[in-house]
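Take a look at this single chain, the form predicted on its own, given in structure tokens.
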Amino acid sequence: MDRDSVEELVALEDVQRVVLGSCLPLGPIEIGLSDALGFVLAEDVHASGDLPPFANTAMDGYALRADDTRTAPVELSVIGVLPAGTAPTQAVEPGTAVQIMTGAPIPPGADGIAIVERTEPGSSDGKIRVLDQVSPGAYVRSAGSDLRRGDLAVAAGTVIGPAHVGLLASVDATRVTVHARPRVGVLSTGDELVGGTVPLELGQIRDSNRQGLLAALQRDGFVGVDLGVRRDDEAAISAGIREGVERCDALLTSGGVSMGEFDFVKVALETLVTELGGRAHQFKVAIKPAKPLSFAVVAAPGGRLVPVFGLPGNPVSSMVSYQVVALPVLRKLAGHRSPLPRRIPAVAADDFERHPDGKLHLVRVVAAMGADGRLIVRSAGEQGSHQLAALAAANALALVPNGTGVSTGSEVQILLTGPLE
């Protein structure tokens, strides 16, 4: 065992139990359906009218009355044309057939279509030769066969994807209420660290948890609001804090939330939750990396509660625990109703060893596919929670539980991070 005991760390459902619980979706907001891939949708979305609208043909063909090829082959007259966008201006009579292309709507008279594949020229000009018989409906797309006037198109709740939008095009719906995308500050702090390409002295390191995480924001769907850099002041932190209630909808800091004596991030949460209003938690959080956490909800102008994440500093620990403590908030407040990560089985493709410790393991994989059908994992590299090469190597993490760890062969527990190779 490490030097924290089981009794003192919280294990991550929990930890999750309790930001989840401390926020709400954001209000609507009505946009422009060109605007509205990947928001998440606030009202339902009812058809405006039977979809389609009006009974037309599946294939390019000739529309005809089925009865008349009971004794297929058989010669039709041919009658018209009908492309798709016109209106029919002449009935299908026994004997007769139209001409259709594949969307046109089907002319009075028919209920049923002769695919062109199965037909050939007549004995003469203005004749179609009929192969098959054809079965009453053949080929025909009755009106409503998608959607009736009133019933349900797309469900609130729904993240819009593009299948969404030409299905809300469909029925009219130009506008849409959706939850607002949060807008989310991003604060880094510490001595240590330096932006830009100034040479570095002894001590400093660059700054990469603060542009991660706005990577991260982009990535997922949220609006990230860079607000820079502070040094390790509690009344420096506590202004970036404060700056970043007042204009973001929630916090991500990241340093400064350990048990060293020049870690402000807790002690300016735990002051500005006293002067503001609110709640402040510290957690010690039962996972490797990301043990320590600070939240907070801060009471912000306009009756507005804001959630303040304060991440560890440790590049690795920042964004692990932006992954699976700050990202289902995010997802809650932009309107996800399953906002938790979603765990997958896989199949541990290395052993996975560690030591007992109260805690889970988030270890930094390769997740595949494998020949069987089954994810595979591998280790991504070095585990270190300063060792950025493996989390950017890795698409997954894979959950191994408290114990001796997981065996060559095993089945495992990830979370996709990324895309599979």
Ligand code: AMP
The other form holds:
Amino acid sequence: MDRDSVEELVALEDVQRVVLGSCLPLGPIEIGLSDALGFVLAEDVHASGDLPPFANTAMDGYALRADDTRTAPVELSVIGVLPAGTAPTQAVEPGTAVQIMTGAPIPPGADGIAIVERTEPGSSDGKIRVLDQVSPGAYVRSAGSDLRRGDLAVAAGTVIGPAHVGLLASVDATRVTVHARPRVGVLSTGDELVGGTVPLELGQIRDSNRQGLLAALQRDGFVGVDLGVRRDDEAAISAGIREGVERCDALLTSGGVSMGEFDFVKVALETLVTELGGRAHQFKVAIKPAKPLSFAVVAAPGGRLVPVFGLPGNPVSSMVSYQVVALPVLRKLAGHRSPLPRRIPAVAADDFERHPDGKLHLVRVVAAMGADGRLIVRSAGEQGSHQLAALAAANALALVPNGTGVSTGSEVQILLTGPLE
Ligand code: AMP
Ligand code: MG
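Output the structure of the form predicted in complex with the ligand; the preceding block shows the form predicted on its own.
What follows is the entire complex, opening with the chain shown before.
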């Protein structure tokens, strides 16, 4: 056991419940369809008319009366040509056909299409020879065969992808009502942090968390707001958090939440909620890495409730904490209906040994498709909370439960954090 008593630790699921329970999706906004990719639809969209709006041909060929082809091969007189985009002006009478291109409306009188590949020139000019019998309705896409007028086209809660954009365009939804995309501030804390390329003095390190978290926000479809670095000074950190709460829908800080003498984020958050209203929590999450977590919902000007995550400073911890605690909340703000990361079963291809310590271990692993079609996972490298290299090499976190570990060949649940190769 480490120095935490197991009782002080709070299970990850309980922490997720608390943080998710204290925020609501951002209010709906109306945006142009061309900007809608990745947003979550806030209202159902129904088909404004039948889709397709008129019966049309699925193939290039000849529109005809199916009945005329019962004795195929037959010859029909071609009475016109109908390209896509042109309305028919003539009806197809018995013994006649109209040459027709994919997407053109079915002319009156016709009820089937002979595809061009199954026709030949007729015995004289203006005639076509249809080789096979055409059944009624052949290659006819009837009006409303995709969606009928009034049908649900895209449901509220849908994450708008390219196909949704296409569908919304075809039902004339040129503007859509979506949940606003959260603006998320990112603030680093620590006297040791130095940005840019200034040579490092002994004791100084690069500020990697801010860059990494801003990149994660970008990947996950949020708007990152870079709030810079604050010194380990209570007033400076308080001012930074206050600025974030005023400017953003949510805030991520990193560092300053553990047991050190200069860990001021906790204090700053407690003070801020006393002043502005809201609620602060200090968690020891029963996970490794990323045990310490300060969380507050701060009552911001205008009645907004802004979630603030005081993520731990260690680079791996801040990213893991983002992934399992902050990201679900940001997804909820953005309107996602299932904001928690999905657990997927995989098979351990390494031994993941550990000792009981009351915590769920989130092991950086490389997940790949095994020969039998199941996912297999191997360690991505050194597992220290400062060792970003293994985090960078990983595309998943393996959830190794409290106990003595998971041995090769056993099932283990994983959370995907990157693409499967
Ligand atoms: P703290 O939680 O502030 O005690 O920080 C824990 C560890 O994380 C220390 O080794 C810090 O130097 C490191 N750390 C804190 N913030 C950052 C950051 N923004 N980028 C890289 N390392 C950090
Ligand atoms: Mg620090």
